[in-house]
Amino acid sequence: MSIHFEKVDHIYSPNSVFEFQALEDVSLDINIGKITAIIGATGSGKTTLVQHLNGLLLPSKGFLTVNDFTIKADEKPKNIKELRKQVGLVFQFAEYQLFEETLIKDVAFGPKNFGVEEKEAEMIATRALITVGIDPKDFVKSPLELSGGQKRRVAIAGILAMSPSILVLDEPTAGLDPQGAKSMMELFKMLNKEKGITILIVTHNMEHVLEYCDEVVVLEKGKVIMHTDKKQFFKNDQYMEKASIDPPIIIAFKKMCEEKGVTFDSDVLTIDKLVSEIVKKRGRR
């Protein structure tokens, strides 16, 4: 299995006056069973590379590969239902999908349409509720009654009892407070160290690019500049300053003491790390 781009390009409106080229000749290899980021700046064509991976968009010019489905230029892949089972694309704000009575009939409504019994996807539903962690008393309640956080466990959940291979998420933290930001973070850790998911995340947040993701893929007007991995992607100081990134704090603080002539080793990319590397430097002393 495997996600690969080749010479895409993705054209919105063409032949009208709103003609605009939201990707160029993206070539790409996304490495299966990792976390992988998708950043740049807004514009820069995040969210249209990730609606290619389960045909909500086609490329204007160009191929893709998603495990054993291949989308083309203007041919919509065969079987297109059983492409979208396997990748899950959770939306921005995807608590705004929720339509149900209760939270159980949301989520057990994908299974459903995928001709599975009743009784059977609300099992289902149930096993992947249990996965994000809501807790099984409020099961029959309405998604209105929920915090924005929940709601937006609830809309996970609804993608996992598809039982996707894949995930993608674009800007799954956006609006939540940092206790709940950390919180999901932490979720689609488990879902992809645990259950095997490979995760791609559009986000901005540097602090879970670092503390979350494998490797780094990085858009600049519709072009893929840099796809590496994350302790590559974080010694491009220059880089980083180019393009305007506010580096995770640790990484600034490990820059501010090389200036002072304080150096660590590339590893260090975590608090406990540092700590350490600081107690051993002065106990050299």
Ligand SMILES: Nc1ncnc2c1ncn2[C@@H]1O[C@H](COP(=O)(O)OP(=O)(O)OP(=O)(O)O)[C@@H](O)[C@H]1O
The other form holds:
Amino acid sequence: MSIHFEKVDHIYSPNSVFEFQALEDVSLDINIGKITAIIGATGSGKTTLVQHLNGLLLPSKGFLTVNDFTIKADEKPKNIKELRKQVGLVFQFAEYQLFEETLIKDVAFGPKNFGVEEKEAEMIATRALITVGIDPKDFVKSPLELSGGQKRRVAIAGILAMSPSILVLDEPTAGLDPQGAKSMMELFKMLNKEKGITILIVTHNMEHVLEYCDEVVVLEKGKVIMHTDKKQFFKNDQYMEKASIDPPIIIAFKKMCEEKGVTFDSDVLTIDKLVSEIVKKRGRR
Amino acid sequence: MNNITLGKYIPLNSFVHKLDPRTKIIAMMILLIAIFIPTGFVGYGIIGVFLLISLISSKLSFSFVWKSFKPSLFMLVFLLVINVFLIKTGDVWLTIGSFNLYSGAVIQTVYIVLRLLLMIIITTMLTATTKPLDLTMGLEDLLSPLAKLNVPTHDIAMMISLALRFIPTLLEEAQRILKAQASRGVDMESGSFKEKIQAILSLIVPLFVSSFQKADDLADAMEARGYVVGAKRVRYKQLKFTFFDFITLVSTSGLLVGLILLRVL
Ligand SMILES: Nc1ncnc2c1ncn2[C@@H]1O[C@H](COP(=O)(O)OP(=O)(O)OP(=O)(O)O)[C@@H](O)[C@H]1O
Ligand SMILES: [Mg+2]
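Next up, can you give the form predicted together with the ligand of this protein, since the form predicted on its own came first?
Below, the chain from earlier opens the complete complex, with every other chain and molecule after it.
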């Protein structure tokens, strides 16, 4: 089990006026069993990068390996269906992919494509819908009757129903209310902890990175400029500035304190810890 | 999907790009008429040379035109097969068993292929060198005499420009949905008939839903910015007729007249 990118380039519409190099010389090892955040400014190539993982896009140069699959330039990997079963990819604004008459049918669509019997598929779908927190009495509703956030959950259930071992989420919380976004992140954390699913999340939300992710990959203009664990990442905020991202409030707070001469340990990354540090410092005075 | 070139605007800097859209629309119509004047291969040769020169001066690549032509290949093969079986004029060129291939069938097919190829080059040149908005502006101007007869020319032009504006958006959307469904194991290429139907539904339904949503949003956005159906509007950009437009129109008209003379004499 591994995810490895080796010198991957991706060029959109090569040899035309629309030619655009979206990825350049990307070499990357994603750690299995972890939650990895992929961050970077708009247009830095995050979506392009993750769409390689299940063979939707092929490298223009270089190759990548995902579990036992090799995805090379200009050649569809063998048994691509199995790859797509193992790597579940949830799209940016996934709610637009729903099409069946009822939620349960829509979620069962994935497993059925992978050869699961109708009855069995619906059972899997039921479980997936419960996992993402949809009310069972809504299961026979049409997707069109749901709110945007609920639709997003159903779309995620549609991917979970394929029981992937790697789950890739492209901005899963964009446009959700803060509470809904939080509970969705909790869901991913739970899937990672309890089922051991490797998770990659494309996100612009640094609070989520700080609270839920283990590792961080920073993209800039199609290049990976940093890949490190969370603690290291939040130690130097120059990368956040480079990726034009606001730091989480707690990091910003610490920085302001440091400018005034009060320093905290770099391990202090939660409110709880920060408060007890402050109390400790006061006690010492 | 990325290879769909039909109706795509290619931003280049060429003589043809700079022509007035009205000129290009009129020239296109003249050329389309010219194609249907039966002057045999000589006429097609003349039009072909004319188009070749225009194509080169528009800086579009040949492969681009070829890509626009490719989707119709299937239809042409189909046509060839039908012609081969139905047309029984001219000399027999080939006999296989009880089947005779007549020269008429082949010549007829070549005519149709040439005609279609020329038509595609002409229309592609128009849409590839003219921004959709300029195109509708030109169209509106050309239709403006009809406004006197109470034809809502402006609304028609607006509808056309919206439709053109949304072609790339729809293609992008379709591509996105295709990818999303492929991630759920949809295989557009292989699979049984039933699976294929299901696969197509999984594309069409979301596409319809989001198109209606977009249309709704767009209508609201236009109204919010004060758009009133049928109201009188002025233009920010003015079309300008230059010396080059004059030359273009004269030379295309000359071509048409020449072909007519060739036919009559
Ligand atoms: N189909 C395409 N054809 C040509 N260029 C494309 C295509 N898709 C994306 N690009 C370009 O590639 C670059 C990277 O796009 P990508 O979607 O990967 O960015 P992103 O990091 O996901 O951005 P965002 O945060 O806005 O989602 C962008 O500059 C975009 O314009
Ligand atoms: Mg993206």
